[in-house]
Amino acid sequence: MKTYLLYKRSITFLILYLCISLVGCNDDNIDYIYDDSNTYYEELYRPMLHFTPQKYWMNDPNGMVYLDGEYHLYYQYNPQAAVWGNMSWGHAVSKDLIQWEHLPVAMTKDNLGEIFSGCAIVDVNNTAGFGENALIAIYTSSGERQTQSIAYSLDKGRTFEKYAGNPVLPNDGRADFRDPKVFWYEEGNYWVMTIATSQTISFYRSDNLKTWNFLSEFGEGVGAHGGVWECPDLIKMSYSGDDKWVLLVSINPGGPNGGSATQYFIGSFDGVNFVADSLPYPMWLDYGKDNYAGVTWSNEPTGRHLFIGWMSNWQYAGIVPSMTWRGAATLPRELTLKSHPSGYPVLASDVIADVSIIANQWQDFSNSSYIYDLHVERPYELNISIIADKNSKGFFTLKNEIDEKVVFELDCVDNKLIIDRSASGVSSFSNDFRMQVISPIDAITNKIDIKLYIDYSSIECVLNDGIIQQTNLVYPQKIYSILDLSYLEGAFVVEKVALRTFDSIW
């Protein structure tokens, strides 16, 4: 069965690639190619490792919560077309964060507006009066003005009843007033809401999730302000035995490589005010073009801080090639605080170890040659360890048989990793997509450890245990199956090349 699906997928790859080549790749042409048939297993670019909706448009992850053995992933969803609009909450569940079950749409628009981004919590103490362990969604109603509403579920998140008293937090006149993320503040025994308010983050408190009082506002004069702040998340974490609070803030535009990105702040929170430590802001969770609007799961049973983002960029999200769907999620990441080589704390993000559930055995390619035929037809993880002299520059490539390629340049002189996807496959739909993507390397020693997660339409690059990340979409005709290390110049020594493929989760 798997061989048959791979064959059908290869034929689809070829047909759609030829169509794109003949008619070009602007938005009108993509709509012309659009196919609304049930082709989930054979669509060109459909990820295998990454979550996608069965069909139509998705963007921000929403309402991420764990309850009774299930991780819930709600998400911004258009149930009518593969373009942004008619915002609702799509829904999927997983027992392992890797294999997902699609469920019916959870919430759709009402007289208060479309259902924009938000969160979900488990009301263990029945503070809202809807029932013990009720799953409660807190979301933005996008009507004439953005307001905050709640809905509750007593059937493990399958269906929701919207609160008759909505909105629970009216708008005080702001044009941007959205994306609530709520957590239980144990030291004060009340709920805290973080909410995006134009180019700041505002904090509110409540005892019952229905009545909210303003606490404070953060953000003026600190961090990146090139665009609107969105999707905040305030997380209590540990660093060197001390408690730290980390505030995630998505921004669009204004990212380090243009368009959408997520910055973060590290500091303290006393139940009223968040105060950022003096650090070299802006600090970025991911330097790639395609990791945005991510937040963490609430009620996570293992105590990990688990994160997932929307794998796209508003510069081109509406015109990327697709068939029946448009939009995907990153692989789930675990967030930890680690020390930067300069000594200050940074937020590290690494793909969760749970991905091993569907992984095959490692294959060691070390010391065999500088050009590796990886013999892959399915998504895989590639680990490369390099000893690099500080005066060295070089590059390596991932490519396929028709020379579609992604180039990774290691510039140890200027401490830069440069990823070039201009020849990665279909890329003419956006000049912003074709631009080089640059991040620091930030090696603690002269050793650079690179982990690459390659799917049919994305590469997630993790450096040095997650201190630096780049997540980038790609659209090749076939998956990259050749690794070329022959252009590493200077004092580079390749210590390790290892690969493991992943089994199908379809």
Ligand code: FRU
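Numbering follows the first chain given and starts at 1. Rigid core: the largest C-alpha set superposing within 1.5 Å between the two forms. What you are looking at is a predicted structure, and each value in this text was computed from that prediction instead of being measured. Compared with the form predicted in complex with this ligand:
For A491, the Cα coordinates differ by 2 angstroms or more between these two forms after the core has been superposed.
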Second form
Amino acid sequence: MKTYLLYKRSITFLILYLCISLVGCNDDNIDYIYDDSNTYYEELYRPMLHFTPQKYWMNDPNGMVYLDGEYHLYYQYNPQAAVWGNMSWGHAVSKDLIQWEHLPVAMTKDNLGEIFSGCAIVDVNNTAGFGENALIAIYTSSGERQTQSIAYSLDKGRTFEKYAGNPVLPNDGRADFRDPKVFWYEEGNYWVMTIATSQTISFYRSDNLKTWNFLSEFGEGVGAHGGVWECPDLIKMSYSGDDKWVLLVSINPGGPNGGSATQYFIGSFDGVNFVADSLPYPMWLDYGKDNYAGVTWSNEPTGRHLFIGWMSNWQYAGIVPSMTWRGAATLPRELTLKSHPSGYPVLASDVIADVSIIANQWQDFSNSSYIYDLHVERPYELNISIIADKNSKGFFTLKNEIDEKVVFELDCVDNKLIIDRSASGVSSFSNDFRMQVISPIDAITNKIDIKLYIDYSSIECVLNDGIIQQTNLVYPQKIYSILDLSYLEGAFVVEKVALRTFDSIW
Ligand code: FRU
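What about the form predicted in complex with this ligand, after the form predicted on its own?
Below is the whole assembly, all chains and molecules, this chain first.
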């Protein structure tokens, strides 16, 4: 009898367990907002200036689009754990790109697969027939094969209806076929999709977002090919009064400092083919280890090319020591084309000026000694202007009271900036994290203007208005508050040191 009861109970438990797991898998039931109390922002390492999910895992930014006063940021999200999996689109909105409001998860997996990266557009002319100004997401359904699907929202991006005719772009057998980014090609009056196809980017066109025709493929034999190409974005920009088309391509692995990074190509696009100008490829958007899978906002009202990336690297993203959440977005950047001293165009990306919204007054430290106690306890921006001659080498450090430090070495002989975060705080989780991060600085001739954006677990280092940059994560126990410039002495002239702190955004 006892055995029978035990058996019955086990069966009941099994059925209960199956029901719970089924409900758990039925993603329509995930409508997840973690915590309204805001106390999670007090967690160690939790960024203040940077977007993070309230809880669990995020990777790529997705579906960035502006509509009716709101910037939307969807993102690759696991609503069930702080590791990659169950890919869904998390969602947040902002009026100023700095202060974000968390919203419920926008899309979860269905019978076509998980919801991988993609974009969103505003269908001003109702080309798809879902309604004028419908917000339409174009994304990868990652099932047995990767195919492209669409979904539309008629309530300002809050909820989506998946199109019954999905997938709109099937896969004829490619292993990697993902991350659609779509824009309206004005010159031809049709939509163009860029999509990552292993180690090339393919272009498709459509009149209605529902049927797509192949145009061309780009990338063989040009640029970096150390890994798979992902998350493309083709952007029309201006350079010295001319139009230039810039193609962003994330690559993993194969970045300049190992692992994930974003390369770019500059050239022309005639509505069918992208042709790259002859330039010294590979060219990199950010030499730091932690700026990946970034693309630009669609429908941006001021016409700026606004970009945001995922602030991590596939080499260690799943084991970084922020336990309750993993993954953050970079600060939003404005992309422009600037000139390299040798006369060719390069893509610059600077932190958007809008960060001033939450910034306090500048404090000038220029005439202090070489070691500065910055008296900061919260995230801040530090500007250092240095005059260097070609024979100078030196370094400066940013550290805290327990000697956790980041070393910035300026090598003007070999034209390099080397950032060392091996003693920056917790770093033992990955040798790929501990290694030096190197960027060339040949685009800078004489005066080096360094802007550092220091949050609780990252440093974005922007040189000369974004012509060179490095975005790197760090995990110190306390924010760095001491600047030591003494090892620059002699070789460099430090012209200016200034700092401004940021107010809390919640
Ligand atoms: C880039 C990426 C994309 C893919 C997504 C899955 O980081 O691998 O290619 O769509 O992440 O989460």
